[in-house]
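Take a look at this single chain, the form predicted alone, given in structure tokens.
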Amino acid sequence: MQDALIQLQTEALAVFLKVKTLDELEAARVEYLGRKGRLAEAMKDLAALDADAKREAGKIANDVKRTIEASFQATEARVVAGAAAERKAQEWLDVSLPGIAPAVGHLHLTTQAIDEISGIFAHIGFVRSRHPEVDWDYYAFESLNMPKEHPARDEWETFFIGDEGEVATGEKGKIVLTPHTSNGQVREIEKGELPIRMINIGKCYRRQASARHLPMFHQFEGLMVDKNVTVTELKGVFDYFVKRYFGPDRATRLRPYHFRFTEPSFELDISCAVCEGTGKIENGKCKLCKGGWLELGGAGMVHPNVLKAGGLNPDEYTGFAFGWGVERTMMMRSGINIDDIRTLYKNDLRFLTQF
């Protein structure tokens, strides 16, 4: 018995030498120290012997029990830190070089002007305002004085919601992609929080595609309300914001116009950045403007209408409203020179990290 454990503790050893990846490491500690291992079937031997014969080969296996745990953890040891050395010899890195910067991004064109222009009107009391992109034809349509089948609706080029072909219907009317920020001009009237000074930015849909035109595109729209407002202010906010924006070298000029919702009306343009102004450019007539001009958005006098949709007093109170594309309105920004307005919404990162 005693022999036969003291051969064993000699195979353990040479086993343990051997060793050099904690797999086999794990193999030899589950052959010989494990539950159903050599040592512990050699341990089951001691029961079969009388007293002093059992005391004598007891204590011989527990010698044996530690040398064997004592080898088990050197070489546990020994391969740990081979394998560390061997790790850090393959991962090695010197600190000194200089490192590989990670692509950073930035915030899209289009975000970085709707930040800008609403810091621009916070600066004279206008408050960012959200209102629904989705919502009733009596928002978009019925409150700002377009009734039903009115031919008014035409232009918009609507987008309804609906299902299976039908468009779906509720409280107020159809659901519809809202084609304008004008929807929220009620809605705004309706909080009964007087003065108003709003600015509302948000997507709006409409079914055109050009150099000049998206299927969805942003908006802003401002708002104003109070007694005795004028055609006066209106073009002191118009001036301030071209002047804050565009810088003094751009020309405008105000056009009497017609909108349902606006009385009276006026378009506001611009001068074309792409061509300064001219129409034209190095291969031909400009693309962009045509002419020399960009429409930068309309205006005007809140329609008394609307006024009384929104629960007031036309004779109490007037306002007036604006709305301008946001996209349309960086774009005639000098420096920017961008004359196809889908160039935005390609995911080119060469066009986008210019800016």
Second form
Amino acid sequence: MQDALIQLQTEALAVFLKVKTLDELEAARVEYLGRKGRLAEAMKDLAALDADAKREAGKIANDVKRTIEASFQATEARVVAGAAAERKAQEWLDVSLPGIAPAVGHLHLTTQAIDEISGIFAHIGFVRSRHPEVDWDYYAFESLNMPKEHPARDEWETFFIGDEGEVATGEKGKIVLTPHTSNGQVREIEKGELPIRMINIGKCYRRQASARHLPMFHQFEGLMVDKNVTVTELKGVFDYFVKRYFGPDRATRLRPYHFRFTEPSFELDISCAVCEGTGKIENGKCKLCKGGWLELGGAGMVHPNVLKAGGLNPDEYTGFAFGWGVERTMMMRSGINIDDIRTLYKNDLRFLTQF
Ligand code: PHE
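Now show the form predicted in complex with phenylalanine (PHE), given that the preceding structure was the form predicted alone.
Whole complex next, starting from this chain.
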């Protein structure tokens, strides 16, 4: 019995000496000191001895146990210290290395364009305003000289707010997602603060979704109302914006058009940058434009009925208005060549981080 205990101790100490890792240490502990380990097994044999022999052997067994436990603790200290030293050797830190820069985002390219556009108009005294995106059709159509059922309304493929197929109505008619920023015209005039130099930039909604049309897009609407405002001022403001936003070489043109809420009405064109307004390139016609011009958007002199709707006397006051798409304008300048305009709002970082 005693020889067996001494033998066990010698063996255990030899094993602990060879232990190199924490895993090996744990395995050795289970083997010798565990509840079902070798020492526990040996202790069981004590029960069979007579009283004297049991006392004698018990003393030795306790010594053996203490010796093995001490060896375990020493080994543990050695292995832990070794592992730490090894980690330290591997994980040295060079404080002179450049740090890891955190990824910093930026404003969406449409937001950047909106900021720039409102900045340009601010220079000539146009004040940014906001009007509802969800509005009564009175402001989107009726007050703009488009009475109920007028076919001109069809051009603005409008979303109506409804409840189970019933179009919701309120104080001033049906409730719509405004299809253009022109709903801000009469709302601005109604404030009664003259003269008006408004730049209203906001979201618009139309029932359209294709590679060239978004159901949600942005427009910027200019409105100037004062005594003696003429087409000259409209042309001057348009020209100023185009030269600031697109560059000093771009020319502008007013082309007769029709809107119910302006009279006369125009489409505003800018000269094409690719063919420099000639419509021709070296070996043929310019593919980007039509005859040297690109269409930017609509404009005109505010219709007398619109001024009246806002409470002004059209014999006393005149004004002009324009409305252009933000996405279209910014894409015309940057030459962003995407074959699907929906790419702008897909939130794909591979696209967005380029701007
Ligand atoms: N609201 C018109 C559109 O969406 C543009 C426009 C604005 C035309 C102001 C004339 C005056 O097409």
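As the structure is a computational prediction, the values presented were derived from the model and not from experiment. Under this definition, the rigid core comprises the largest set of C-alpha atoms superposing within 1.5 Å between the forms. Numbering follows the first chain given and starts at 1.
Residue shift check between the two forms, rigid core fit, residue 123 Cα at least 2 Å | Shift of 2 Å or more: no.
Any CA movement of 2 Å or more for residue 105 between the two forms, core superposed?
-> No, because once the rigid core is superposed, the C-alpha of residue 105 moves less than 2 Å between the two forms.
Residue shift check between the two forms, rigid core fit, residue 308 Cα at least 2 Å | Residue 308: C-alpha displaced by less than 2 Å between the two forms.
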